[in-house]
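To begin, one chain is listed below as structure tokens, in the form predicted on its own.
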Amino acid sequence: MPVGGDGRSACPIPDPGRGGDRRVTVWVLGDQLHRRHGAPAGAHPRTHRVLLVESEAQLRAERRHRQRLHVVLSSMRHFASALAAEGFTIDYRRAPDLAAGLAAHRADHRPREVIATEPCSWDARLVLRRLGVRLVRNDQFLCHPDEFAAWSAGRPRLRMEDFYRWQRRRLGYLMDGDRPAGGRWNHDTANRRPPPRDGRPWPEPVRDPLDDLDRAVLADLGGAGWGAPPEGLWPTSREAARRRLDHAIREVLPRFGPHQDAMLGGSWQMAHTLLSPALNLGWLHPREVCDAIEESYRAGGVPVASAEGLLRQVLGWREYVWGLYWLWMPDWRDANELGASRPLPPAFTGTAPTRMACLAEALEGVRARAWVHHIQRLMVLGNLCLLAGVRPAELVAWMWASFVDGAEWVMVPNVIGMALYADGGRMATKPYAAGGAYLNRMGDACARCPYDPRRRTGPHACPYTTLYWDFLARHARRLAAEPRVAAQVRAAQVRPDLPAIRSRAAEVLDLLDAGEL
């Protein structure tokens, strides 16, 4: 991005100068836009400037995405240009890191304090402390790390269940008094249908022309950054935001729910709201995103099983996995209980192609849009690397850098504890570990696909059926005592054709990491 001498960046918003008048500084961060929640809440321009740092350590830590590139740099900019039309005076800069930015807002205005809301990641926490930055409480989720330490303390064992269940208990989301609404709790088993083959149409998502301020942010990027440029798909302010929610809820979420789990070639979205990175950037605060499920349900615009289905993602998954990152941490992010030491696979790095047809359109996916839905995420990314033995701190950061809505705050817990069973079962109660049958039955993709998944062994075999059952053997004596796949696990053990399924394994396994399967 283009910047003046003194560091500050070309956005049209207003230039401070130098000098200032010794008001409290709100800092704000790119995963933290939104107005009325954390520090901004408390702000009034005559009493507080506002600082929004681009940071260029951030920005080279890994190769990014360009449209994850893209939707942070042009929502803090966006960001920036609604507080100043609001009347606020902004220090819009970008710096070699967050800390030099400080710095040298702090020689400019000679602010009277710096404010920030916690921020979302362990380690910027811990540097905005360093800086002597005052935190206030983040209030983007509905449970707070403390109120989450709290539930969780002398608990035996973790379950995403009962903290769901609580969660809906004390904040009232479809409750019918002290039942659910439906009389159910769980709607899963409506909610894991095959996809369907009657070629229905899904809803179109919401697509904005970029404006000004989206192309300035291209221009700056240059050649920096991979994967399609964007054309208008994710929300980069808060208007934005709020048409993609209105959509799905008025489009999309009726359709939700029985074929959430599916996957279909000619429909990348489906019925998902992609709501995800407005979500993990602070345009949407996840209480609009509950009460919006809650209206259309009661008003009766949904089934019970979508109303359900979503929620269990806003309310349920997203905010355990939350307090999970800030409950485990730092260690949870270097755990490695398999030993798995194979590096990402050239077919992730974009330095090889793949003949494997679910993972060429979940790949495609990734490249085109920065963003593929949850079941392409754990079953067909993260299951080929779990059985391959790929090192989980590789796929966090490939994941986190290539993701729309990619924080370490999500892929820490959903790489490290559920798709690569890294912390040994500690967040999961197994291994999420398939074969070619489960990607068969839930896609569409195996009709596609030079290998079949009913073969174990042979060059046509598929690789996920081979590795699956290599997967077993290898880690038997760990597995063996975990109830959910202590079955497969003895029968992997008796199978016949074991010997000729683990040579194939060792096959296939340098096929891949060569880039030629």
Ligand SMILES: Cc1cc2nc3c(=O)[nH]c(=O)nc-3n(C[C@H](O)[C@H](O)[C@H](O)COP(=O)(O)OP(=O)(O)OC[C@H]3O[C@@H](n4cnc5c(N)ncnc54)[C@H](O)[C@@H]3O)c2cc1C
Given for the second form:
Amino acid sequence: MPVGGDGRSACPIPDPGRGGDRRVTVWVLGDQLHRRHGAPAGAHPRTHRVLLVESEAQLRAERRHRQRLHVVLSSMRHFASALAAEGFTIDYRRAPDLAAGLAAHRADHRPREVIATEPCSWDARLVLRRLGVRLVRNDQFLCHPDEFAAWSAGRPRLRMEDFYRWQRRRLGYLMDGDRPAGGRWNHDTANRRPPPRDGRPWPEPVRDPLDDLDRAVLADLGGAGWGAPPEGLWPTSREAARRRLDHAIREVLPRFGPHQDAMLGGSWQMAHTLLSPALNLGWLHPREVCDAIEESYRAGGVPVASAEGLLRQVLGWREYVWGLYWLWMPDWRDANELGASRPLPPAFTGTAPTRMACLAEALEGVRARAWVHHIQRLMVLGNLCLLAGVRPAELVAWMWASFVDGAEWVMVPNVIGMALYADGGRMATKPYAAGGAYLNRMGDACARCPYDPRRRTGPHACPYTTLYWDFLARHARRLAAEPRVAAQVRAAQVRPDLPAIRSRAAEVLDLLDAGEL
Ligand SMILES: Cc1cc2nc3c(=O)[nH]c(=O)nc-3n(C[C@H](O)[C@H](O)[C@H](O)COP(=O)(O)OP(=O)(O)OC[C@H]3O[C@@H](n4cnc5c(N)ncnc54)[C@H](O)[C@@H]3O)c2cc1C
Ligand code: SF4
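Please move on to the form predicted in complex with this ligand, as the form predicted on its own is already shown.
Next comes the full complex, this chain leading.
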């Protein structure tokens, strides 16, 4: 990216000049773009200067998706631009890393103090503390890690369902007095239906033409990153994020729920709001989303199962994984209880194609949009890596770099805890392992696939089906003790064709490694 010799970016932000007037610096990190939360909430142009640093180390850390790089950088520049319009003096700079950026800022401006919102990642929090930055309490979530730690104290098992009900009670969402609206806490059974057969299209997502800042970032990126370039799907400003929230509540929420777990090739966004990048960068606060769900439900026209289904994601799952991340880090990210040692399949890194239709479609979604939906993440990409025994750290790194909404706090729980069962059941009560039958029930890709989801052996057997039975047999000793999978483990052990399955599984794993599946 063209950056001035003094390290400042070619972003259209007023030049702060040098020398400094000892104002307090508010340092805003790229995933904390909230004006009314954390450190920026108390800032005023007369008393505060704003610092944003584009860290070259972070940008080059992994083979990142172009849309991810774009949404982060363009969002940072839009945020800086909005603050400049409010009258703030902005020091927007690019530096080899965060520490170098802060050192250069301090040398130029000699601020009285540097403050920042508590960072969202473990490592960034350590770095900022080490650099003497005063951290302001992070209120980007509805439950602070301290509150989560208090909730979790003394509980033998930290179940999402218990946490979610606690959140609903204390925050009052979808509550009628002390009872859940509609009489039930949980509508999951109504919300796990196979794909709809009515042929109705799912609402088209909001797209905005790229503005001047977006285009400047794209030009600056040059050939950096991989994957398709941005096409206005992901919001890079507060206004764009609000438009997406309005669309999600008006168009998606009334149909949210029943088909949450279903996958249709022609409807990549089915049953999803696409709000995760806006939430994770800070453009939207979860309270705004929960308030909008509540209002829409109370106004009528939104089934309680739909309102509850989306509230469960935002108030439940999202806050739960955030709390667990802070409770169990840093050891959690290194967990590998199943001793998985296989490298990431070459199909993931784009160095080999795959004939597996469900996998090819999920990987094409990642390439085209840097986003695929929950079941593709969990049951197509994650499940394959679980069954094949891929090293957890490799899948974490790949997803983190590839998804537009990637962040360590959300990736570690979802990959280590959920998809790969790498913490041995500390978070999930069972491994999310499934064969082709599940994927065939929940999606339509099998009809386009040369493999057969019902076959366990032979060259046309679905790799998921073969590897599923092999996985249960491979880890029989450990999994037999897990009540929720013990029956399947016993079923695997008594299969008359188990030797043939295991021999085909060995071939499948070799083909996977060779990029020939
Ligand atoms: C292996 C794996 C990797 C994942 N990686 C990410 C990631 O990098 N970033 C990310 O934000 N989510 C991640 N998720 C969670 C979830 O898949 C995405 O949040 C969701 O698909 C985003 O699309 P959406 O906004 O349309 O979600 P919706 O289904 O519309 O849900 C609304 C919001 O709920 C929140 N949410 C729902 N489920 C989860 C969850 N399990 N964890 C955290 N938040 C949740 C998200 O903020 C989401 O935007 C991952 C899940 C799995 C299984
Ligand atoms: S047959 Fe197996 S590999 Fe092919 S699409 Fe179905 S589940 Fe995927």
